[in-house]
Amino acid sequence: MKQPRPMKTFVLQEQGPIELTHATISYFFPKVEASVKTHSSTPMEAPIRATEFLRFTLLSLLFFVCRSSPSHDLLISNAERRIDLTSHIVKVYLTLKVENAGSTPTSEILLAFPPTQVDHLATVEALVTKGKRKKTTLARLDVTPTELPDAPNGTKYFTIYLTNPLNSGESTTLEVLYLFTHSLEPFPAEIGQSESQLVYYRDSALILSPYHIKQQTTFLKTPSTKVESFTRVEPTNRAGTEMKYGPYEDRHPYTFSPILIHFENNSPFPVVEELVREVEISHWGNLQVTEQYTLVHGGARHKGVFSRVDYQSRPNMNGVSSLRYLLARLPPRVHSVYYRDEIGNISSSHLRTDSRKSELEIEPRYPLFGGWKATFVIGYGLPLQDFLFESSDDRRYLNFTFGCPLLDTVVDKLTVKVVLPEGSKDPSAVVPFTVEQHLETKYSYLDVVGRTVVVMEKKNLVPVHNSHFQVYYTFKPIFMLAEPLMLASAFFLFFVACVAYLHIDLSIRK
């Protein structure tokens, strides 16, 4: 039986902005709303209960919010957030003029996420806009989270550092993007073939923030104008693939009001569950690089039985959303590239290379649907002038790239593996962004202590963490005859052994 489509009966609301209500917390602070539901012993007493619980939530919190605003100095005087919802990977990009009304310089600026989205934030970048008209310059800002003690009920924090401190009476103009990973919720939950996919939003129609905002707007697009319902918050127009909430005047801190889009999203949504990078060094002039895969389709999950006649002789109404094939960008001068899974090679693959780049185009064994997975390796060898370096106080370093070479894939957990030489000392690795570090130890053909491994992790990534990083290690080259001397040695040992039993007489009797 197919699955009806209930939302265009209760998604379709309008309501005002507000700040403390019912809806609102339990939507972005679920403790609270648990708390209310199992705070009653008698089905007489639970209205009562649940109601006089409620209200003093709600005190304890506004008391909260006055308390916990970082700065009574700083406000916002204009706000504008768009946010990207053409892919699976929401990108959101928010520029606020931020306004010194105190007497005292500041250089820190406080970024708000309600919890419920802090566990899907990959990244958060900060620009800062400086000149005047033609001549203005975006400089990069250093973020780092924040814990604050009495944060209002979950609320998690992101810290902008000034370069230069913010007199009172000043303003600056900051551009931030920020990213989410999984997101978008697949409803109906389960497609057949040739239906379409949609996916559910949420969010706030005001921006959750620790300071006054005198303005604000909010800016949504989507991959089409095929869009089943969506909250209204007048004001709020809508236009094709855009819809604009705002704008919204004289909001205090704290201030949201929930939205709930629901619209259609055929983009295949790549997720790779596990990735393992590992790196292998050599200084006879070669970069080994092998890429075990994991991958899965995040989206709508397919029901019924798949159909390669139909797939084939009409792609654009049968599979829109299924993922077809792979693009993965590799470094230029590649060579030696193989693409293989559990059964052996797979030769449906297109490799283009020039002076720049290269990209090698792969397709699965069969087209991966929602909640399909696929395993599989990718290996090439790389020369290694191209990203092996001396610095100034005589150590070598590796310069290559953090990340997933897969376009427009989420990787849910990273492993990158640097294989230093026998006899390397003293590893330390460089990355742009925090990571879990260890070392591991790897033999292979002819070692006899062993490889150094420096082991990095990461989870929760998307493309913008493909940034190079640094290993630095010290290695005397003496260490590289070691491997010949020990061939040339047991050569000598075999033939001296082939020489000694020609010559030896084994007989009983002359």
Contents of the next structure:
Amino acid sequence: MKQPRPMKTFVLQEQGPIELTHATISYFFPKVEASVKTHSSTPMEAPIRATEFLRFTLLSLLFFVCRSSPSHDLLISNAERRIDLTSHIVKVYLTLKVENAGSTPTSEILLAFPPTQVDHLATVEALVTKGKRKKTTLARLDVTPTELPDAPNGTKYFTIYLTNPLNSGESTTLEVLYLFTHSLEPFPAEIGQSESQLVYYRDSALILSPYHIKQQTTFLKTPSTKVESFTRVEPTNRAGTEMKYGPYEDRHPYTFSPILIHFENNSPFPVVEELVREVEISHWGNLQVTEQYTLVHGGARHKGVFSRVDYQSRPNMNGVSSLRYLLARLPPRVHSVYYRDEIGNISSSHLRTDSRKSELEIEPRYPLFGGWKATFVIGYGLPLQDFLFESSDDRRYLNFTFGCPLLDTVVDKLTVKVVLPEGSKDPSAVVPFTVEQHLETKYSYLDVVGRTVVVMEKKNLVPVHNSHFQVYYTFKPIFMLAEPLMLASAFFLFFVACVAYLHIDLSIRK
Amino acid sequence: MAAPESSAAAVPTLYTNNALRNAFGGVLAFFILLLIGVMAFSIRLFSVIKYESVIHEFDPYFNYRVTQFLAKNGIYEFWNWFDDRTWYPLGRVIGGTVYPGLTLTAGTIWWLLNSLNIPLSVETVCVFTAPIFSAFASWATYLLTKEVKGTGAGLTAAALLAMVPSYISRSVAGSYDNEAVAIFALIFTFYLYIKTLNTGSLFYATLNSIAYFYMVCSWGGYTFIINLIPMHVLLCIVTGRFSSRLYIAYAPLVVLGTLLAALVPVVGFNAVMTSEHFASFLVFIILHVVAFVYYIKGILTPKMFKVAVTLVVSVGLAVCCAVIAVLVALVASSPTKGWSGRSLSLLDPTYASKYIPIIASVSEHQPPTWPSYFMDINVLAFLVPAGIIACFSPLSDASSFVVLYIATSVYFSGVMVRLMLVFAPAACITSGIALSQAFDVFTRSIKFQLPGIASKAEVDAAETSSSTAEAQNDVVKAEKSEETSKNRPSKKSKKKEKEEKPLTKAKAEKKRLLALPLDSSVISLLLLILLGALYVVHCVWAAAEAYSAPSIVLTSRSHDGLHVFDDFREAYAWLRHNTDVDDKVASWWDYGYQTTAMANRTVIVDNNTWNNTHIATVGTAMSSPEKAAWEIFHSLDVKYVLVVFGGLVGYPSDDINKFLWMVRIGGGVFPHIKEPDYLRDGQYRIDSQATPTMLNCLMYKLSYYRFVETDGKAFDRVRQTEIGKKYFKLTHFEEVFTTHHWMVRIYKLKPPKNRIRGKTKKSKSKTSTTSSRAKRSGTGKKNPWH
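The form predicted on its own done, now the form predicted together with the partner chain:
Then the entire complex follows, led off by the chain already shown.
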């Protein structure tokens, strides 16, 4: 076994998120020693000097040198990780070459995440490459969160299920994509109007994995060349907007090496704190969608004055990270689009339509600086035949996109309400991911029994979640006539009453 | 346009038999009325089509907010609502200080719709309340005018009222103000009064009291009713038209109406204690005395009666003198002589501008100019005199009421622009009468002289004239006023017509002699139609262009298309989402209602100008130098100051233009603010010639802070001048938000600085929280920190 190189951190700026004073050092020091000692029984462990620990955050300490013996005989021969930090949604592309070194075939591959990251994990997707050389195709694999009994330090797992079990000695290549939200911490947390937004990103230079990794490399892409500081874990290279950690070789399971990157990210951080999408089906041919947004700029908080004159005269230097407009991608053939808030119409919006898609460009009433909030409603109508179909078993189903139509936006909490027409029965929803579901009743125009509403809730969404979902229900067209008949009979009765009144003399004295 | 239709409508019905003709005319009148209602509603939708479905201006926002509260919390909570979002730190008892009619009406409509599962928002209901009620108002006008001069006049008046610009200005969709429902209530109350007067039915008298109650609920203008009706009763008595119908029309109204009015919290005991209501009680007494005298006269012989009169008059005079003396003493003991400021300014137009700057500062309390008459009632101004003359031939109880109504409302409209609104229905009614009478005369003249139908007309003469809707009712009315005992509802009166035929025949002969030459009547008819067309064109223009702007969103047309200025809502939305929910915002009172409704933040003063001192405090702060202003605002717990500034885009009604009123109102309470300090040789200016007091006051600084950096010259487009002081810094305030076109600027008060050693004592006395103390310390004392 090769002795791993001692890790060094290279910090330009001596300010950490947790300032370690002498007291805390003395408090943590024995603990660090202890943790090193307990694990030093394994000979592969790197001797780490305690001083280097001081640069790491407290949380990352928990995972530093934890390990447990995986029950599998899988190993990862090559891992390449690309982390995209250009927007506020952190995209991680992981290419794993998995090898079955054991004797039994296995079809389950585990992905491990530290608990701090799992909280921000929006989605995990795994794809397997099939075919050889040029004829490769990608096939999607099932990924489910898994609990393991002996998870060290609260490590969370996701299991990838292979379609074909991996036989002994075989290897396969997996493409894993996962996204983190709220993982860029603005530092300084408050900035003035003319300052640019700097953020911290925390991760590990080594991929946390329950398997032995023979060789691994991590690439990080920052939005600009302006990087204030970053942790060095040799070999570490930085060129332009890209940083390369590795290649590291022969790392044991659960090896962890925290890194901290402090860089400039001036893209606005649009976060929708709450989004309620209401999709109302009318069998008269319209699908009405109403979306209520609570938008917040999730970046560094705005501090002090907001000067319009600076903002208008020097837009490149002032409020660069402010949120000026948003783009919503709506389905084609959209009509009656409105954009308003609780005090009326917001006039700053543009709609561009073509045959394949519609784009709605909206500006909030005021530019959103860090921490500023805005609420608004977008509503539009769609032709029903584009979204409502009949299934083979004589039921109808609505096929509609689940997520938020705004581009590049994180949604903390999404509620999708599908309002079925009055008189529809047995609703059931099919969603490609897990959501909380329940039923409600809504009374709309002249309803008597009310409309069934299928409510689906999900937290922490990213644009990847804009996949289709289906709501199945049965509906008899005769119910469509209920309300016109009701109105007609009401008017008829009214006229009858009028005629009766005119023809009956109610006076007592003739 | 319905006017020619309605009178022309009668023509084809001439030759069918009577019953069918009546039925047909009724249906036609019904459809015309329906169309008038639709027109009244739709002409007010320009604001929704051109702008959006949104509440307009200032006061409607308050009403909207109250309605929201009502819809959310129910009626009991509403009566007990103490609003702590306004008049900080005093608050305001909303339930007891608003006229609840409008709010309750819209709240009821909303509740009704929602219980039918029609999920309209409160805002939508509020926006469309005014157009709906203007349709009702035009129908009420029809009823009133029909009682006075018959169906034709009624339809004409209803059509005129449906589109009279004066009323449109207050009732476009979104203009959710008291007047929207009050005008309907006013006309309907008058209708029921006239109806009671014509029929003597106690049923209508009761309805009249309820309608009056609704009017009291809706608008402070109810005092107009409770003074006009007594005046008419007095007129009837004086002119010897006393009858039991008059008694039934008036006495229940006073008793029931006053009791009901006292139920409205905002009126309460005012219904019996303020001088505005005294006239009605006085006339009530007189009416009873007269009724008693008539009764005595009936049971005594003429000789005995004479003796009794001399006896009673001598005793009565003495008693009356005593009562009047007591009354005068009572009234004189109250400081405003029992009259409220707004009412006093009605009687003495110069009163407000002399004594109450806060009333004088509102543009709608100014006397109108002649162009505004032309703008608001257009051709009606020329038709009104003709209508008055028509009312005199013949003069009935009802038509004398219309004459009195127009005479008084002309006076009131001359005092206050706002009261043009009361004048407009009167003008419509008289003009409707005039137009319809003129059409009547001209069409009849043509009919008698056309050679083709002349012979037939000769035969049918009697029937013809009696069956034209107007003439018919005229006769009925005349009959009715003569025979008082047979008062039947109009439903039955149709059967009576046949008996009256001989009489009408004679009348028709007379009318035939009055026929005008053919050509002149044709030309006059055409001219009248042209006049009507002009009126319609003007009304549509006024509705579309002049009165539809919601004033919270402005548009300007330039060569590169429509430009929208939505700065007010931008600022309010910013305040709503990015300040703490309990922060206090200070601004001039004009923006108080909007800030509470749109931004949901606590304000210091608002458009309900009930506390002059409080407003004066804000005015003083705005006209003080920065340091003193900071102290005043700080003492009021203010965190943000909002100013409206139009200098960049040329929006004229901004705070700099209103500033002199702030100085005047502030100076009225705090004498250290002196108006001459802000004027250079009596001229208000902000350029380099301006006084140093002006250039150093808070309003100037907050408006023009960093303004020079926009164009380098600091050219104010409203005042058309370069400003006097261009470069300055703010020491106690910081800019936190300025809207896209700079129309609203929001500043935050900087937190108080830490105490400096050795000045502890002084600063302690400075931070004393009573506003008056803070102000006194702000007058000219040296700033301890500089």
